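Just one chain is shown here, as structure tokens, and it is the form predicted on its own.
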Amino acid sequence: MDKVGFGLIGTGTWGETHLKLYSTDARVKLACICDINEDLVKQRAAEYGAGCWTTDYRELLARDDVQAVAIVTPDFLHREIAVAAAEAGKHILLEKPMATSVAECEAINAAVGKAGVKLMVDFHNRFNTPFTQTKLAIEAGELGELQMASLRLSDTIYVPTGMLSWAAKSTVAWFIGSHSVDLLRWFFQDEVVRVYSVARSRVLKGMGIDTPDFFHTILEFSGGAVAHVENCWILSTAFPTVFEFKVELVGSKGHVMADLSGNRMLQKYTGEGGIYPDVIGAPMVHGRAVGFAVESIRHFVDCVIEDRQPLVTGADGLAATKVICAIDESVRTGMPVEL
């Protein structure tokens, strides 16, 4: 079987997760990678055996040996690259959020539809084992009719101050709130019709990073279910993981609770302190990338090779963006927003 040529645009922290998969999947040829940071992209190319590297994504998209491309750039830089990729006839794996406006999502979907290429938005929590098990329980009727949910997905302050150089150009609602919205849409199999959200900008703004510290959001679904979502990125760096993730779903017949960050499945204590190392996200096992974060990427590879549609589509990306835009409007106006 001929290998499928993949390109990667954006080789930073999450881009490296993509590289771990592409460089170890026997069906994939890592044809070319791109990043505006020349030193980084050269380093990644050498480490992961990329066929070539460039600092101009247009050069990557012009290559005949690239059939599919992953776009792993900051939240607000997706539209231009994704539209160009579709126009170049490349299948697209687009990191979340799909884009930071409804118009940008619609432009991407239009370009994808016109070109007839595949598009997947990488909402990888749909491949996260605790959540796939929860989804099976929902579909089996074990919980009855879902009534409410509480979801807390937050980051430590290291993320906006140390990991992301562009935090002030985004918000925690876009960065991880988009995951929260998509996961709840998937669980409820329903759309959000009303949003009310409150945010505050004190801690990070005082550090010169002009972005909200947190959002507390109520989502009302068309079927009557209600969810509370908490997203912040000012948790203490003393926390044993870089994120906290807890979910509770309550149905008419039962409920489910998931703790993905404080479960203590593995604990490590050294002179530098205590941590809970990643064992389900994207760990390496005998030189092979595993875990839900790479399974979503592997799913896209499967879809390209087997010519089938991804489980997460541009319609899902657009729906999540509509909700985040409504959250922004609610924070700005102090009022609930109808969708």
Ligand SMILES: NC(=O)c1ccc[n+]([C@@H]2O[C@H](COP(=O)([O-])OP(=O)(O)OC[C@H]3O[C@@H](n4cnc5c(N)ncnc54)[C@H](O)[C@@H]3O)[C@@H](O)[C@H]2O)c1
Contents of the next structure:
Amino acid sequence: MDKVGFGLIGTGTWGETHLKLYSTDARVKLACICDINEDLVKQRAAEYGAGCWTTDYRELLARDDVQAVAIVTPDFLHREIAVAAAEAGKHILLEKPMATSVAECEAINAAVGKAGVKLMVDFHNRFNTPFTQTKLAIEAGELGELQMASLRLSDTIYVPTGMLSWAAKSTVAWFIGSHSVDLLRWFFQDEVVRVYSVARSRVLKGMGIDTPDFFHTILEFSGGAVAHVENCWILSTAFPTVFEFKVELVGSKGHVMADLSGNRMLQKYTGEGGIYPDVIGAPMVHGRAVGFAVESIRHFVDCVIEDRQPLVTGADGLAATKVICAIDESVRTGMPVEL
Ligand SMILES: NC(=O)c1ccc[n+]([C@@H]2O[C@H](COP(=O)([O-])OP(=O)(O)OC[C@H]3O[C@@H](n4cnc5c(N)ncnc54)[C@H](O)[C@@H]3O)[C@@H](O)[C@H]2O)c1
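Condition change, the form predicted on its own to the form predicted together with this ligand:
Starting with the chain above, the whole complex follows.
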């Protein structure tokens, strides 16, 4: 196959990142896009040159010119569409988290297995260069045996209050804690066996958005490594970028420290004040979408065209969901949870 017909379901904030790739990669025909918001989907179709638009994902799935779909609907609306896509024989790029219950992930994996289609869950930090370089150092044995990690991935309060209309139906643990868990599983090449987490709901709840402000989580891996993960949704909007991301990994022979916060590689000071534009996530370079957030999407296109297995599978999506469910249970019970 040298060209693949794509359908996009969910054309909101992150759907637009997908559109940047599908509308500029010559191997992709953007056959159809779908959103229940008719004004939005019409506008996106015109802007990105989609072959057709619809407000009903079943219409999109029924089209022969769609061989692969990206599902970019809110966290808790993935299962039904993913199962229907598999049953329609479409390859699937599913946004993270795969789904918000273990049973939903298992239903998706069963439908994908039965249909024999490809499934990738979009944990794009496996394509983020500070982390790909870290992974190479781990694989080369430079760090020795990994012992512990400290990971802080947090958003400014703009994300739950201004960006996501559905924040109260999700949590920062689902939204970015799932990235944290996948990254650590990938680094450690190991599974989490015990989870202890503490959360607080004060600031956002006081603003009428009933979701925790933050989670502090200890993850114990089967090989004995331990990670501390901090995910918070209430950083000040005065922070230069929408997220803060710091990772430290300590091994028996060495350690690495990555700080992806702040976007200080490019600083613009104009009449609008200080601005720190994105230069590694999804910038456009001479009309071509680049950056780690589009590289994961491009990888999925590669896998469909070259008939390869994606780097992030349904098993990875399920594993991350199991851990986030355990985090929820630990917060609820105040006790560690065994997996
Ligand atoms: N990979 C990443 O780092 C990353 C970053 C941001 C968001 N995401 C994920 O992408 C997904 C979407 O997030 P977002 O920020 O774009 O949210 P959003 O609210 O901006 O967009 C979601 C869109 O889905 C549409 N939608 C809802 N139900 C639908 C249905 N049944 N059929 C068609 N369209 C439907 C909504 O109208 C909306 O336009 C979430 O799972 C989120 O966690 C991933």
